[in-house]
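One chain comes next, on its own, written out as structure tokens in the form predicted on its own.
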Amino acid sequence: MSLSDYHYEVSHCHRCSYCKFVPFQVMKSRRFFQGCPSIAFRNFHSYAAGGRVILALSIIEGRLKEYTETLAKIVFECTMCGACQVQCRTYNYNLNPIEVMQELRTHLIENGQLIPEHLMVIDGLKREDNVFGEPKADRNRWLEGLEIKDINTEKADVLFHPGCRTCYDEEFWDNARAAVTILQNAGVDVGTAGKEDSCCGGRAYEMGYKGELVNYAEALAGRIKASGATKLVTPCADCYGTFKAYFPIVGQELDVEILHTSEMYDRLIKEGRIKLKKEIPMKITYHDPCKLGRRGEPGIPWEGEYKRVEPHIFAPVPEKPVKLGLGGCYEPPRDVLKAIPGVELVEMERNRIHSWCCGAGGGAMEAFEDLSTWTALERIEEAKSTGAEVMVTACPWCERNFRDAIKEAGGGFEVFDVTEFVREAMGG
């Protein structure tokens, strides 16, 4: 689809500003009631998705015809977190806030807009497939002192994917050789891509460059198919949510079981594979990635228009898929958790699809720093007020943008990932 055929969805904008806050219903306090990074760190309309809503109107209208570089930073200025989308759910069935937002970006970067620190992730990624330009002879330097399969010389029932960030990112390479090693002495078949590993695409097609998602999702596909692999594992909620939501938006359906290694980890704890044996006496509270959570939700492509059913009706026919964020990953992470004995799990207010985001996502970190530091800060003080002595998360995005948060703001505070906690109650 294109930014136009979303005319009557954009038109029928209530303008009620539920896309800036959590839902009345679930409001638990003042302080952190807020659901929209960007609307709350501008202050201005036009930053939330009821104003980029209405920037779509008047340019699918002709109204809008000199793109200018403060409407490109108010429309990339945002961390595509999706939960303007679950909010606006609350009251308007027929509007798609975040595929607005993905189509408005696309057809800016179509007509010139570019944001120079997206251009210079882009040209890194064609040099190098990888969203940080680093060499593509280095991704796989997290592998050495691991024993596993190469798909590209041996079959391989699980094929593991570690993303961008865990490849290039040194402070990850241990928890990613860990997650593999968890699997393997579950009596997991595991293998990697090895050199024919790459980048996702999701975070250039967040950017507004579609075409390189669509390349490196028929690239894996292939990939998947000669391996025969009947299992996708990642532990980057990122790469997750390219592979369940976006892939088969832009027509790509990958014939295999996709699962992050948290519910990898929560089958093989309940099958009795894994064993968590020692105790952990911490009070903690865990944080839902964007793309883990409510945009982890699968996607479904659909194609149709809005037709007049009845005198006073206008409907989408074929009927159109109803996406409120519900088929995220929500309870595996936690009760991998929970099942660790000592462990205490207390919940922030704003959890599940409710989340408030990490601030990393959407090509936010790359360009708008002051963004992302600021989103990030917001959701360790809610952390902070739970009196968890830790927060744990799901993603290598979230935990990289809370760390350099952490330390920017003096430090006091601790986040670690999944991984971690299983591989200490498995004994280290």
The other form holds:
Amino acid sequence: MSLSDYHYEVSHCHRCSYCKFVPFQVMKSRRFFQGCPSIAFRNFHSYAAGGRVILALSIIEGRLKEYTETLAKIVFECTMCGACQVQCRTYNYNLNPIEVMQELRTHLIENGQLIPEHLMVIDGLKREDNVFGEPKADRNRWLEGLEIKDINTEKADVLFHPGCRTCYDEEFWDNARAAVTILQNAGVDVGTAGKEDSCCGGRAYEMGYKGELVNYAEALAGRIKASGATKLVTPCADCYGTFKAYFPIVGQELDVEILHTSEMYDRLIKEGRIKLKKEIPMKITYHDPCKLGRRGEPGIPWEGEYKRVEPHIFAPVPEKPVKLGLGGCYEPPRDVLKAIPGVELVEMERNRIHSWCCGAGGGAMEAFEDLSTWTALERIEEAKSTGAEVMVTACPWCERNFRDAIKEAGGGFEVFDVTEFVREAMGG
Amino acid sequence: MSRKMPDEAYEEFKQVAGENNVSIEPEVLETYTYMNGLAQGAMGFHWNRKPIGVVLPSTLEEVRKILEICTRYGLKFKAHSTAWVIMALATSGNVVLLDMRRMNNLEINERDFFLITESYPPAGVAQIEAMKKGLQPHLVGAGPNASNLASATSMQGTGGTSVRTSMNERNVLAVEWVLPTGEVLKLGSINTPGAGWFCGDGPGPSLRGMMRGAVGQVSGNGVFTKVALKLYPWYGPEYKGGGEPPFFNSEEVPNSYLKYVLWDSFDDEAEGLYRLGEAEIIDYNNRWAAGAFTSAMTTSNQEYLDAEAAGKYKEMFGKGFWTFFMHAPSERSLKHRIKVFEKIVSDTGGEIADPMIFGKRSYEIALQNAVRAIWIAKAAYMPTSANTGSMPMTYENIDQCFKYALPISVNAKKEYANQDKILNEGADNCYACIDEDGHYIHIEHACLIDTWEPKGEPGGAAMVGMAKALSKGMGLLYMSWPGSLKDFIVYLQYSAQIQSMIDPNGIADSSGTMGASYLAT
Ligand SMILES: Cc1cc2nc3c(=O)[nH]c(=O)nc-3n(C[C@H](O)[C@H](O)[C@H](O)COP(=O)(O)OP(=O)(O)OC[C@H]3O[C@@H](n4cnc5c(N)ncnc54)[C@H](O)[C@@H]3O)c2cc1C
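Alongside the form predicted on its own that was just displayed, please also present the structure of the form predicted together with the partner chain.
Now the complete complex, all chains and molecules, led by this one.
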């Protein structure tokens, strides 16, 4: 699909603003009625999905002929959290804003309108196979001292994919090691890709660099095939969403079961292979990472076109899969937390498919720090409003962004990973 | 000809609203140029006049200064709230749009039954906060996404709860209004120091009629920054929805009654409505026909076609049907109302049907319409995404609408639908609600059209319907407009005189009045 293939969809936006708000059926307060961080931060309609859809229409119809920095800023100053998609689809079934926004990004990059900060990421990625441009040789420092199979030399049932954030942000090494140890102690046969381990390509894709995603998808699919693994497990929601949603879209279905660590824990707890004995008397709230939740919904590739099937009725032929985020992973992390003695889990107003983003996605963290930080702090306010003592989540990108934002705002709240709670509840 | 924003004016706007809240960038302006759906949008003219700038004010003082800058530089202005409707866009060449998104405050006065809202808060948000306190504002049929302030001060104002919560123009209490000259006019009790927002009139003659004319002056009279609106009881608990979109699951509303009613003829329908109105028992009402129902019930165009082909909605609702909702303070009161309701429906030959008749979806649609006005607009747009509207739209008495106007409208539409100039979803696709216990009725007759349709002839059916209605002396019945063309022109002249008085420099971007912009479409 190219941008012009979306002509029908983008000319059928109603300008109703539903993309901006949590659906009115589940909205709970004026304080947290906004659904889209980008418009909530910038306020101009341009920064809503509806605004970007208009820009897409304008480009397709040849009204906007120049690709400018302003255009790129509008298109990219968005976390690609996908709330707009859910919100729009509760109302308009002829438009998929998140697809349009992804296609706009790819289109701008293909036409040479780059975001400099993203280009740096991509350069680093091409050089070192990670989004930080850090030496490739350092990728496995996180597992020093850990006994774990290397799938290049041994067979393993589970391929553990840590993701760039975990590999290069020391703050998450402990967690990743804990995750592996928890799995191993539960009798899971785990391995890593060793020196072959690399980026998933998801962030590059969201920055508009589709080719990078295709390359990494092919490489990983090859590695998995050779390894004989039956499961791909990751502690990173960003990678999870990439494997589940983006790989199939670019034609690369992985021939394994894709699981987030929290899903593995949930399974193992329910099978009695992980025992959570230690009490953690704490009121907590859980933040749904977008790429684990609504954007972790399995992607279904679609090639087709809108055809006039009857006078005045144009329908996608073949029928287009509906994306409402319902196929994302919502309950396993919650079930894990609820299984911990003493834990009281309270929900934020915007949860599951209606969750508010952490602000780290879509290249926002790399290029639009103000949006990123503001978005995170909004979420922290929501978390605090529940009376929870801490927030727990399931993605190192979310955690990084939350922790940095909290620090910038002077502290006063803490964010943890599900793994930290599991480890603690298992007795440390 | 579109002009460019003078550099000095741009600098001044930035000083007033802050650098990040003013834009003259073509890409930003482009997103304030498009509108689909109704009126011109439905006729394929998606692109409107491009504004020369957009400003996002956050206070009354900023609005005042912005209008002063416009006056100084000879620029026009237009304000909008959520911009759900095409009249929110610029119509002339040198317009500065005031996007009121940052004026987002809302206060509920629980004791005195009113809310004070700035321009932006969507009505649904106001309703959510009010319901927590056992109250509810009026919601227009446009839906919870539209601003209550815009509806009350500037445009139309009817909805399914109008039977109980009246029309929004009648709910207006005190108003804070910036005239095009930059002067601040305070209507009602806020003009008396310390008196608060409880009353729309005084001291002196009421200016509320001038403020909006019959239907609203679509920003032609200045910028409204705050308005107090009446609240009505909501017997609780607050509405709660959950589950999966798009239909969700609603929690049951205690002491409520939700039913469909079908009448066989327009005469019976009219009689039933008069009597139900007189009985003062209804809290929400809405008429739809099969077309709108099918739009609401389906989740893709293919599903719409399949439902059409199956034919069961048409079979049931081909002659239209009503949704009625009653919500009582006690079980006893509800029982009484139900008795009265059933008797009237039976006396007038109506048939009561359970909204579960087509499963949970149809129940949810009915309930969510009744308590949150969610589905009306979707049904007006899907599956084509555009609706060339309504002929004739009326705001008159029930007889006139049902016995005379609607048949004209249905016949006019048939010709067009049969030739595929508009979607052929059944000639009667009339949306209606009775207002104020049946003293009025509002009807709109949907003519759906896809602007990509090669045979489409947008607007034609509406025009023919209007012409036929005019020839029978019913003509331009829309809200409180005078019906005949002659009287309507007099009304427009009065409106223009008022406008030239309060806007001596002619800086408001309005095609005169709502009436004029309606005629223009
Ligand atoms: C599909 C659809 C269905 C609709 N159904 C109904 C219906 O059933 N009943 C009904 O009453 N209306 C209906 N409407 C019209 C409706 O009245 C308006 O869309 C809505 O009430 C206004 O809210 P808004 O926030 O969208 O206003 P906007 O679109 O932002 O503005 C509406 C008008 O008011 C002016 N305006 C807005 N804010 C200000 C301000 N602060 N100062 C001065 N002028 C201002 C704008 O210039 C514009 O001309 C419908 C519209 C649509 C698109």
